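One chain comes next, on its own, written as structure tokens: the form predicted on its own.
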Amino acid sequence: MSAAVEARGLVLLEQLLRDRGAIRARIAAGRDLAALTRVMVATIAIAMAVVGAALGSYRGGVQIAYAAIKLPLVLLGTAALSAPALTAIGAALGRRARLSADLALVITALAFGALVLVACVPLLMLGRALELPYHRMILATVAIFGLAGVASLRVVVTALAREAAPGCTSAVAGLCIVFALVGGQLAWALRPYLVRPRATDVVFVHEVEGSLFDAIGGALRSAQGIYTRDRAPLPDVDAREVEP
């Protein structure tokens, strides 16, 4: 990669952090969207690998590499599926169809969310250093990812609001639903990222069971000390000694 290309990438990242209006104007004008998209894809890949490694460090070992590989796939997969949905919903409501611009916008929004997550890595590492219990660590992770998701959606909402095109409000609502469903399902399908400290085996992905919302509900109950022992049995303890 030449020095000029690297410098241009750093300029785009600085604009993403300090002057998102310039990024929005570039996307609206359709100016060199391919270069913008490449920089944002690289940003997502690197930033989410860092976040994944931080999450994987809760268990350590090979889980650090597993989580560092999977988290970038979650965000890039979300972008690949959400951008066409935004274009289709908008076109159905009278908005001009611009798939390349919508893809650049969604990728840019997710890149901003990825940078928000990187900024929260010290919080994740603090939880690990304090030996935060497993389920509380899960809830903290969900809260941090929720914050990053809101930041990403805000980038898209602001850009679409400035278009003042027909159907923008409905398109934004549709995109929010798609974001939540697609991103949540991809994240659920590629779990685990955190691994129970007492788990004997570390796997790249779990078999599909239940739903993301079931898992969050279970984590909330477990964080309060309410456990389902057939799912989280205690090691080396006779089942008759475990309270129901």
Given for the second form:
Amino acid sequence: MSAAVEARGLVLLEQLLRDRGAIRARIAAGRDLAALTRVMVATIAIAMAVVGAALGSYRGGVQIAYAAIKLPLVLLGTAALSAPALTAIGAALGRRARLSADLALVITALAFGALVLVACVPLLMLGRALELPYHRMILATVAIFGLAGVASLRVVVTALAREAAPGCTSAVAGLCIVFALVGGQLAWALRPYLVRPRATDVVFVHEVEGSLFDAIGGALRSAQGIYTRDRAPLPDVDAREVEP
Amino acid sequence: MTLGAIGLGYLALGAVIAIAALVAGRARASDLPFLIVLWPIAAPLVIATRPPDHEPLAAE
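Can I have the other form now, the form predicted in complex with the partner chain, not the form predicted on its own?
Once more the chain from above appears, this time first in line as the rest of the complex follows.
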């Protein structure tokens, strides 16, 4: 990468953090959207790798690399599959179709969210340093990702509010639904990211066992005290301890 | 169908789009990784917004 290209990328990142109005104006004018999107995709990939490594460090070892590889795949894959929904739903509701600008906007919003997540990495590391229990760590992670999601959504909503075109609100709502469904299922398919420190073996991805919705149903049933298995799986520590 | 098969199909489709764009002069070699890995986003941006290579260069 040449120094000029690198400097332009850093300028775009600075604009994303300090002057999102300039980015919005660039997207609205349709100016060099491919270059903007490339920088934002690289930002998402690097930022999510850092966040993934931080999550993986809760267990440590090879899980750091696994989560650092999978988390960028989840966000970029979800973006690739669901970003066109903003244009499609908007067009169906009477909004002017601007596919390139909408794609650039969604990727820019996700890059902003990824930067918010990176900013929260010290909190994840603090949780690890304090040896926060697994379920509290999960809750902290969900809260941090929720915060980043709201920050991303705000970028999209602010940009579309200036259009004041018919169907904008419904298009954003539709994008959120599609993004949540696709992202939830993709994240579920590529789990785990946060693994208990006591886990002896880690896998890159779990075997396909139903969908996210099956898991949510199972979690709701177990919260009501309805269990379908005798006991939770534990590492085979006891067996190794009794061996001579 | 396994996750690996879906991923390979996704990348293969991206490769076809990237090669077609390159042959048609709508993309540069540097666009290929972007087109292959993220073709649902990259294809509209690179192909639809980039004029054919034969367009004269604008004066700086």
